[in-house]
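Just the one chain here, the form predicted alone, laid out as structure tokens.
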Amino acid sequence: MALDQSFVGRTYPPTVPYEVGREKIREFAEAVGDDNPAYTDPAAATALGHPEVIAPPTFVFAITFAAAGQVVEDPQLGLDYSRVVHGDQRFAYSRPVRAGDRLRVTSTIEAIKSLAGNDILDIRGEVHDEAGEHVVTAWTKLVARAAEGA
């Protein structure tokens, strides 16, 4: 069954702010094989011009993604999220994100498409700070697959 095309531009609540700490870059940055040092050394960071250690660019997804469940689990959408594959993932950064950022994710549905009975959604997710600077703005494409004989 195709999404509801009337959930198109729609936004849904900002999350509960995300303290990004140090550990948690030094961890994603060691996972991702990323040893630029402005990601675990405040030295280098500071020398690079950023008040803190920064994150690799990446490392908004965990939150982003997390921010789009609010999209995945509303019922009135009728989304079967066992059929969901991630499909596109895209950023666009107003600065790096720091340690110590209190981030809040706010996510809008900005497209739905059927294409070969395949559901595509499109959930922008606007990461602002605790004083209201936007950081970042992430792009998420979900495809729903179609069931099987459909």
Contents of the next structure:
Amino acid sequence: MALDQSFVGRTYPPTVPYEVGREKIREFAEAVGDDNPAYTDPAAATALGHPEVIAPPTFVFAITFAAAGQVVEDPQLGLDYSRVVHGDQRFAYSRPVRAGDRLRVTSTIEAIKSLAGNDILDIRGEVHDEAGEHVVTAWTKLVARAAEGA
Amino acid sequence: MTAKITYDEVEVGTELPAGSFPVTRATLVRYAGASGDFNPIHWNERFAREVGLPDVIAHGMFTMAEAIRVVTDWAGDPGAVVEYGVRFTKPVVVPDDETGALIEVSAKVGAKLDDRRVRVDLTAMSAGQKVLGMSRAVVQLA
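What would the structure be for the form predicted in complex with its partner chain, rather than the form predicted alone?
Every chain and every other molecule in the complex is listed next, the one we just looked at coming first.
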């Protein structure tokens, strides 16, 4: 069933802050096999001009996607999450995420489309730090595949 | 931000050193834990087949994380990446054996932009298929 177009433009309340920890960044960098010292060694990060160790570019997705849960699980929207696949992902950074950040995400539904029975949902997550400064924007396209026989 | 590559030394078409990234079932379990994405299509073969997949597949975000390493290793400072986007075109299928799958990433400078930035166009292949489309990063060079 096509999703309700009136949800386009809807913005959800900012999430409670997520505190980025050095060891969480290390765990993520190890999981993707990336030994860039900027992720684990404060001195190496400082040498590059960062005040703290920074996170790999896609690290923030865990935070923005959790925030997008507000949209995905909104019973009024009625998305069938069991049929959802990740279509596109994009990030635009004002600065890298770094250890010690306390990040809040504000999610907005940018677009809802229906194509060949598939529901396509574009969600924008604006990520700000504790000072209210913009850190990164994440755009996530989710595709809910048409149910068989629908 | 202090990229080790200068804007003046690159041209449209300049190739970045390519990268090859192996992925096994163990890699996916580890990535699931680190990223918090526990969707069973990434570790449970029975479940993956039930939802119509050929086998367990890698997290799209894992592939996205591997592909950008070609850019961050080249630039030196990962903070030099100011934009990064991909389309997930085909899944990376990861069989239950010692070798798993291989993600092969190549990249070249697609455009020189204002403010000493460049657009890097990435190609990610696995088992002969293009697994990322429209894969582009904007990088702040020195």
